[in-house]
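Next comes just one chain, in structure tokens: the form predicted alone.
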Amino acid sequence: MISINFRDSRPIYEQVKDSLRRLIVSGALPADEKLPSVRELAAQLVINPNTIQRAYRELEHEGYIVSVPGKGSFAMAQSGANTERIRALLAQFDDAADELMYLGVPAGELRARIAEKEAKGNEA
């Protein structure tokens, strides 16, 4: 599920997060599942509570997941997408197809990658 590289330059919380919202997109953890709580999460990977509770919160403010006070912390259904993420995101692509293009990948290759992921995706 999470896997944490001791050896990876990125604070560990960034790593907690993005293996969380990797699951999510990916729809391995399905809307409205419950996140184990910090506690658990924090002893399954031996690390500090500190660290998860970092990990959420930032997720929250994404719009990944929702706390529930008493609760606990769920995986949340992405009709209502984060327009801050999704521009931040967007950045990060036309930097990746302006160096990808500069390289000398066809833009022909990179619509055919966006149409596979497309297509990927309406198959779930």
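Positions refer to the first chain, counted from 1. Here the rigid core means the biggest group of C-alpha atoms that line up within 1.5 Å when the two forms are laid on top of each other. Keep in mind that what you see is a predicted model, and the values were worked out from it rather than measured. What changes on going to the form predicted together with the DNA:
Put the two forms on the same core and the Cα of residue 11 is off by less than 2 Å between the two forms.
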Contents of the next structure:
There are 2 protein chains.
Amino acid sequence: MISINFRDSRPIYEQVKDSLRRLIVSGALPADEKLPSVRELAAQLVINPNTIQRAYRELEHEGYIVSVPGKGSFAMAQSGANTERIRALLAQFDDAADELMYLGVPAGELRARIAEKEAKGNEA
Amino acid sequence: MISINFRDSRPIYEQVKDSLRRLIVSGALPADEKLPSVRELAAQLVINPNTIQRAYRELEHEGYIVSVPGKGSFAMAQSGANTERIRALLAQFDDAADELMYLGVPAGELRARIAEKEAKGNEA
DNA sequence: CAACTGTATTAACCGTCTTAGTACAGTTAG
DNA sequence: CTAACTGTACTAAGACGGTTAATACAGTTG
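The structure above corresponds to the form predicted alone; please provide the structure of the form predicted together with the DNA.
The complete assembly is shown below, putting the previous chain first.
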């Protein structure tokens, strides 16, 4: 479900954040779904609870989850559009598309990928 | 031309790499164009020459530039398709698209962005 | 020869990531 | 109520990577 790569230069807490965000975005973690507890996920990944805590704290700050002392952490329905995050994602999207086309990947293939996601999103 | 952000958590040499790669990809730096020397760019950005050297070394390893002792560093025409880089870029592209659509950005807008790039690429 | 180019190497500093250990308050099942 | 869970906070220590500084050497060029 969630995996981390110790060889990766990226911090573990970032990898955990991205994994969880991807699970939420993909629908694998619907709103109000309970996440593993800080200690449980730490034990599962064999890393320190502090590292998980940091990932959860930042995900909550980004509006993807909500943590309640004593109860747990839960996936959260996206409320207000996160304009700042959208701006960053669009920049990432454009950069990747620009370089891919420079490297010879046809624009049609990129558009087809979008269309495929659109279909998958509607079937769910 | 090339700018770095000291507040950014990303390493300076990565920022330099991305700036140069973007200049090459966008066509601002055509093949065989001479890049600033290691020391010159370091002085311009007020950072250590070693940091520039590292950026150049890795860009050469990625096939974006070529460095010749005594002469300088030059933008390089993309020869063989860099399959590894393309794979990573497609993953980045997909992740951004997935989350953008999750956040409510319509697929049509993403496709329109691709089409726009396609048009710009053809006019050049 | 002089001034440039890339390249290599060593040492030192500093910030961040991660771990370990402990502690406290809220929640919940028995 | 108690026990076991939950999130949260804090300090200390170690490890690692990024960056700088200071040289040094070889190839190129006017």
